[in-house]
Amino acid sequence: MTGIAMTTFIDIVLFSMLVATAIAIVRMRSLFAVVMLAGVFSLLSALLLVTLDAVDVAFTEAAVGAGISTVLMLGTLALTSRSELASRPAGLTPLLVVIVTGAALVYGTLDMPNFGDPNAPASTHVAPDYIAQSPAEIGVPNIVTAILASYRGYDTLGETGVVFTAGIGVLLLISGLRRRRREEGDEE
């Protein structure tokens, strides 16, 4: 197998494992198993991102998706029920919404340049400027770090703020649930 064929094979295997994990998550009724499979899904996503040479994004996915999120969900699970409550069948409307949304997303990608195309606008306009200007303007040898920390500094700060706010929100929800359980226990 050539290098490109092997990479494509690995990408297909990882993507297939992602799909199988997602289907298993949807079909599970045990919330503990869902949390564990969600962590596996995040790790598989990180592996797929590594094969796409997005190591920085893969690291973030592994840390936040598989690490922090799994710990927070396990903490929440410790304060709630262990299994999903039975619900009535949803019908075909949600499936129709998903199919229409998926078709619109696929249609929206039809005019995009091919992956890795050297003639794509990002490769001909923005990337050469970053590559040429970063060492002189920023003084950081890693171009990805220069882009994330300097050129897109406000965006990165905003993303960090969103993750921090989400973490604080989850902690407040968990503490409120814990307080409510204590109050219910006092009433009995």
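Superpose the two forms; the largest set of C-alphas matching within 1.5 Å is the rigid core. Numbering follows the first chain given and starts at 1. What you see is a predicted model; the values in this text were computed from it and never measured. Compared with the form predicted together with its partner chain:
- After superposing the rigid core, the C-alpha of F41 moves by less than 2 Å between the two forms.
- Superposition on the rigid core between the two forms places the CA atom of S134 2 Å or more away from its counterpart.
- Remark: with the core as the superposition reference, the CA shift of D53 between the two forms stays below 2 Å.
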Contents of the next structure:
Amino acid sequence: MTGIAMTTFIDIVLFSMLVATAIAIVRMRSLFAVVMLAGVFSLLSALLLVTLDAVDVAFTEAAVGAGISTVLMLGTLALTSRSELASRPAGLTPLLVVIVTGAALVYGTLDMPNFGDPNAPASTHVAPDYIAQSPAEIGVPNIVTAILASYRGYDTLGETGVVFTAGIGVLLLISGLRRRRREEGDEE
Amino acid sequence: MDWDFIVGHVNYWLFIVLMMTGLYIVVAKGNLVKKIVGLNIFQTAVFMLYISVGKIDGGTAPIFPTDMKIDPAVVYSNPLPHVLILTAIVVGIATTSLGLALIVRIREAYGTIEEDGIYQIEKDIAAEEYRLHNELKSRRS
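To complete the pair, please output the form predicted together with its partner chain; the form predicted on its own was given just before.
Time for the whole complex; same chain goes first.
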């Protein structure tokens, strides 16, 4: 019982820190601070993922969400601008949109099984097969690795294709930036 | 709505609160970098919601002991959502980097990354074209 109470306490602390970070991101004007807070948000969510038993996802989130995406955003800030200008007041429409969408999503959770329910459809369909068969069929201690690289290897191949396409897109968009800037400099 | 139901669902609702904060940033804020950050918050909240579906009470991370002597009494959480979300995180960083590259190009073309500024420039260009068009038409007639 104390174990469960401890987990609940940790969950509540992490959740309040996540919400506080998100609200700070909404209110901040300095984009540098926003990007840093986004990194903090990613690290906090990685902690929450550890409490949900997803250790592989947690370290991927910490490396990709807090590492690579922060670096990419800082690069963008270096090439563009550092602070957000005051825009027209947003009014009530965004708040209304958000509340309606949120209410619809909450309505959608009402017939979901309880959190941690061992008889939930998600945990009784194919997952027990993976857990029972993978030691004999694959022989890798980490079940997530076994599924990712073997049972669903084609998914991972497709993912590589997506990353490759995005890389080509970024190269096409950015390439020639320095050259164009130099040409502009010559004209002036 | 009994107590068990609320305790079993409150974490889904908290994830939805985080999601909606991200959506609010995307809809209400005019700065493009901030919109991308909001999109990332939304995305991370969806990931956590997905992972929480695979959690089993009293379960542990789905990793066997390295000597592969598996104790049948140990409950493992569902590994399938973890695999899907691993893929989604990598695809997410791919879309983020593409979005950021687009922002760099927008800044190059318009000199601003604020939505209001871009609309204003678009409007000026349209007004100028309209004026030229009218001028040409009156000259022709």
